[in-house]
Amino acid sequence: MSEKTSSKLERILASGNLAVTSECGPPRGTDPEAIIEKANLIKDYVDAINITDNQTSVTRMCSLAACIRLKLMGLEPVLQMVTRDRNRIALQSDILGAASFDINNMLCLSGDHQSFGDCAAGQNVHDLDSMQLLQLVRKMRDEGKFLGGDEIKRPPKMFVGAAANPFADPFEIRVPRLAKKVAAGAEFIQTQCIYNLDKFEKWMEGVRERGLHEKVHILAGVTPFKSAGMARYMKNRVPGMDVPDDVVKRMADTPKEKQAEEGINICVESIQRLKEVEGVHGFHVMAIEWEEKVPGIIERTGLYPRPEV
């Protein structure tokens, strides 16, 4: 484990414990409230918790502020950053300040294009690219030094990860381009949601090959249907996910009122399957707007307590 970090994320995967992390979307407006209501139906479940920057470009309570909630409340947050928004100057400039609140954990995003949004005719920054903000990351922490060469003055400690879509196409760079991310500094990856588990694992199997499960914590990502509705919305309408057709008609086929516990259902088979995975290292439940569901998928999956470290 690096001793320049303070993550408790880190020390979880470092002792050989699989990790859980889940995520909160802020409010569209200021009210604390929001966040800390959904903070505190996972805490105890989870090891950290994911802030999203203005996921699918829309704007919202800035991730960093969010993030600082949740330090208030004595949670460890991990700091989700986009390079659609900010450039170098201003990445920079909010990497400080989040390191200044101690908040230990950060994810290197591209972000959703902003046609996807509420501002359609917003500017692309991208003055960096995900892979560039993790080499960023790493300089101003290991090298203590700015991009310009610069040195920081206490430079920030932050346990550095990136996304992967083991599902986008074309499937065959999806292993390199994991391996360019690893070579760019990322230390813990979360992936996109898995249902499609045979891909996953052939994927996985790729990643063994090369060794990467041996250089960088891979963490699962899974999301509970609410509704086959939801289902169908994400297999047809929601770029790079991979929904199976019997997947889709399991949803269907289940009545309308046990739709939400048949999502459920298979969020826990599948994380009971995944955990199995050789290079699997933890798990990222993602369940959008329905935090109150992840406490029992922590339990059911024999997740829970989680240990202390």
Given for the second form:
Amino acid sequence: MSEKTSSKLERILASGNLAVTSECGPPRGTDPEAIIEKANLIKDYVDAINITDNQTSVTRMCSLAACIRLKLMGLEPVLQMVTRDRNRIALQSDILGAASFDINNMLCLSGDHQSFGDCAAGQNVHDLDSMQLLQLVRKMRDEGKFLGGDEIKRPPKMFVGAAANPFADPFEIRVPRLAKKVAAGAEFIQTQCIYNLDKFEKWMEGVRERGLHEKVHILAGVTPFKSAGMARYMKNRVPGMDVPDDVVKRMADTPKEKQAEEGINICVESIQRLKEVEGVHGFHVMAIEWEEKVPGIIERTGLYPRPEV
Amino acid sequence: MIRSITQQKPLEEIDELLKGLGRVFLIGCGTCTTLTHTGGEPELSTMRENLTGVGKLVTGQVVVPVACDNLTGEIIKDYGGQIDQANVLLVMSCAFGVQTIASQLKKMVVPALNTMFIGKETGMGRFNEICTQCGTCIIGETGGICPVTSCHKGLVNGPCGGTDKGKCEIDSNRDCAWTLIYNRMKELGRLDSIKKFQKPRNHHGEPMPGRVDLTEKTQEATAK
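Could you drop in the structure for the form predicted in complex with the partner chain? We only have the form predicted alone so far.
After this comes the whole thing, all chains and molecules, with the earlier chain placed first.
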């Protein structure tokens, strides 16, 4: 896995350090301060910051604009791009636009179904799917060509990532699915939030059996619970999420005023255990609307200070 | 057998579409909308009552055998007098029928139904979309199950991360198409086939509006 881009995230992963990424959701309005504030809370504790792309299909400031905002602050953004809203012309065009601002990381996703959001009656595009988007970015970068075959002047240099959900069923399809994404061009993976560590470790066994851990950098996804209610919600209402009963119970058995702290404890313990899993090359800490807790989590897990590369 | 699946528009919308048009001639269809109970004899009678109730004059009604057939124009000629008296035709067929009628009679047409999809009756009164007619069929590699139609995101390279106990993330009553495909291919011992990359779809296979002209090739061949 030799370096192909100017991505700081790629450099850190190539150096053998555990990488740390986090994410910020853009605001439902035009105020850039919303992004700047969130980024300032976490910037010294992470190597790169994902900007979500209209997550849960709720209309927000576009990921690209928010990523540019991070670039202006001298930070390292990961442009999330879903295939739900844009056809292949718009996707390629946005990739060029992002690259023109030297945005060096991109995460290729299909995106939540639009029925979850504020435009439930909207068209879902999916002209390409996440797999085809991965192939597209790699083609643009490695061959310097558009999907249609024409040459790109100054091709984009993106470090290309994808998501993986080790927990959705059928479980046995999940390792082959990762293999397909790697073959399509994924160089790093950010996983779904991990609460069922046993199952994740079983998935990683399958990943190692096929040698995929040597072909792709896997960043384990974690999200701290703010409350027992959130744990129950994640368990019951968020599709593809696997929250074991004992984790929900641990949160529920904690007095209300201490639940937030307990949620952080669970997150820290998870990272500690996952650090020992062969093939885990870093962490993606998704503290949803709770960015101020990221520094503490990173410090407590010994991942601070971040390496200079 | 495939059918054009329709649903009646809300009465308020029909009223709005008929605003200022007091004399209405009703047309139903003896094929698809009779089967789906949206445009057969009973539905026409109910519609007639509704219209009369809001002060419209229904000059006549007919259920034609196949509204989308070109013979429809001929059949309707028998009702010439009643049609002449009306200032609008309210058509309770699918949009194929509405457009056929519109092209054959010089008369304002209003559809009473929304055409939802081309589907199949899979149980009493239950209709499912099986094919979206995308123009680039891949079901030879997915065990005869169409992900373009059955996956709510139309994903052709495998499932998203939202599969939940074999059901779709958007509706726990709907099967995840890719779980069905996986199970079918496993049964057939052909799991390798879903590893294949499906390329970006050629939407040009279904240019809007779709058109296939079998005579074009013959003409080309003759020209050579």
